[in-house]
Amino acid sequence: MFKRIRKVFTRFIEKASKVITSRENLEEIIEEFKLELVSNDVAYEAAEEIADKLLEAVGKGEVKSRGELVEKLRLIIKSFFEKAGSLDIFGEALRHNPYKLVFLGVNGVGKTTTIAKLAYLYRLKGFKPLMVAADTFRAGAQEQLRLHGERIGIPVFTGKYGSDPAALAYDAVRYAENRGYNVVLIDTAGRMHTDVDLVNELRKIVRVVKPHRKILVVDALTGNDAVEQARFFDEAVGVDAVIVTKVDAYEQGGVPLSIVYSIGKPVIMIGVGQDYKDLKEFIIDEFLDKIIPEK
C-alpha cells in the first residue's frame, strides 16, 4: 500500500538533507520531486503547492534539518485535509431517522460492494440498515446487491428493471420509515460519468430522496481518473465525502491527496481487502505515516 510514493519521499528527504543548509541544487531537487508525485497520482497543481511551501518555509529559515523538513512535509499536506473536513456518517446517523445515504460512482469502481461493507459496519455498530437497489437499468445490478444482502443478512429493497430509480428510492425510504430502519443506504446507476441522461437521474434522485449525504465511491487504481471523476460528480451533483477502494492493491499513493485537494471534500473511508470488514475509515495521521519516513 503507497509503497511507489513512499519511495518519492524517502529519496527527496535524503536528497534535500544534504543540501537545505546551502540551498545549492534544492530548487532542481524540489521540482525533480514535483515531477515526481504527479508520476505517482498526485494533482498537479497540489505538488505545485507541496514545493512552492517547501520553497517558501526553507527561505524563512523554518527548515535546516532533515527532522523539521520531515515535520514541514506532513504538515504541508495534512492542511490539505484539514481544509476539506471530516465527516462522521456513523455519528450522524444518530441524530437522523432514517438516515439516508446516496452513493456516486461510475460502473466498476466497487460500489455495490462498499455499500454492502458500509452496510455491514453499521449493523456491526448497532444500527438496522436497508440497502436501496435503485439501479434499475443496469442487467443484474439489483441481483448483486440482493446477493451481497444474503451473505450479510441486510434486506435489499428492489423493484422492476425499467422503472424510475427516484420513485423506487423513494418508496425504499417511506418503506423503511415503516418498518423501522434507520439506515438507507441507496445504490445508483454507474454508465460513464460523461452520461448526460445519468446525471439527470443522479439528480432527480437526490431531489427526490433529500439524503443527508451524497458518498461518491472511486476505485484508487484508476489513478488520475479517480480524480476526474471526482471532479465531475460534484460538479454535476455535489458530492459530501468520498470513499476510495482497492486501496490494499495501490502502490502510487496520491488519489486520496488529489481528490482532496481537487474538490475539497473528505475521504472517509478506504477499502483494504475483499471481506465485508474490510473497509477502515481514513485516518489522516495513518497515511502520513505510510507515505512518509519518520525523522
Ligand SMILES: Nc1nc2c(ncn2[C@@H]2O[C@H](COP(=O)(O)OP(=O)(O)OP(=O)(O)O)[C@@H](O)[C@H]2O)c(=O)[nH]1
Contents of the next structure:
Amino acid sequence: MFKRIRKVFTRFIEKASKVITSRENLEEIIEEFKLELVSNDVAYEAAEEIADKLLEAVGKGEVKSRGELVEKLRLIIKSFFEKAGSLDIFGEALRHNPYKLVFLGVNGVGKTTTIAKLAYLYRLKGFKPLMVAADTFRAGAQEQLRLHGERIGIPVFTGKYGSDPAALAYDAVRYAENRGYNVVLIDTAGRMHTDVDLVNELRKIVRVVKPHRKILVVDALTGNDAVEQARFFDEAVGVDAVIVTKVDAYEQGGVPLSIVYSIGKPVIMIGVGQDYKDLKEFIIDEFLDKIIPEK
Ligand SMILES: Nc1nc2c(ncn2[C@@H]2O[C@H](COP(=O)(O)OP(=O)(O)OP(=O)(O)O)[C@@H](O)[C@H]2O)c(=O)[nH]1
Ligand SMILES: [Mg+2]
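Please supply the coordinates for the form predicted in complex with this ligand, as a counterpart to the form predicted on its own shown previously.
Up next: the whole complex, starting with the chain shown before.
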C-alpha cells in the first residue's frame, strides 16, 4: 500500500536534507521530486503546489533541517485534505430517517461491493440498513447485490431489468420509510462516465430520491483516470465525498491526494480487500504516516 510514493518521499528527504543549508542544487532536486510525484498519480497542479510551497518555505528560512523538511511536507499535504473538509456518514445517519446515500462510479470500480461493506458497517454500528439495486441496466447486477445481501443478512430492494432506476429507488425509499430502515444505500449502474444516458439517469435518480449524500466510488488502480472520473462526476452530478477502492493492491499512492486536491471533496473511506470487513475509515494522519517517512 502506497509503497512507491513513500519511496519518492524518502529519497527526496534524503537528498534535500543534505543540501538544505547550502541550497546547492535544491531547485533541481525539488523539480525531480515533483516529476516523481506526478509519475505516482499526484495531479500535476498538486505536485507543483507542493514544490512551490516548499521552495517558498526554504526561501523564507523556515526549513533548515531534515526534521523541519518532513514537518513542512506533512503540513503542505495536510492542508489539501483540510481544505476539503470531512464528512461523517455515520453521525449524519443518526440525524436523518432514513438517511439516503446514492453511489456513483464507472463500471467495475467496486460500487456494489463497497455498498455491501458499508451496509455491513452500518449494521455493526446499530443501524438498520437497506440496500437498493437501482442498477437495472447490467445483466446480473440485481442478483449480485442480492447475493451480497444474503451473505451478510441485509435486505436488498430489487426491481425489473430495464425498468426506470429512479422509480425503483423512489419505491425503495418509501419501502424503507414504512419498514423502519434508517439507512438506504442505493447502487447505480456503472458505465463509461462519458455516457450521456447514464448521466441523465443519475441526475434523475438524484432529483427523485433527494439523497442526503452522493458518494463517488473510484478504483485506485486506475490512477489518473480515477481523478478524471472524480472531476467528471462532480461537474455532472455533484459529489459529496469519495471512497477509493482496491487500495490493498495500490502502490503509487497519489490518488487520494489528487482527488481531494482536484475536486475539493473528502475521501472518507478506503477499500482494502474483498472481504466485508475490508472497508476502513480514511484518516489523514494515517495516510501521511504511510507516505512520508519519520523525521
Ligand atoms: N482487492 C480489492 N478488490 C476489490 C475492492 N473493492 C472491490 N473489489 C473487487 O472489484 C471487483 C468489482 O467490484 P464490483 O463491486 O462488482 O464493482 P461495480 O463498480 O459494482 O461494477 P459494475 O456494477 O459493473 O459497475 C470485484 O471483484 C470486487 O471484489 C477492494 O477494496 N480491494
Ligand atoms: Mg455493481
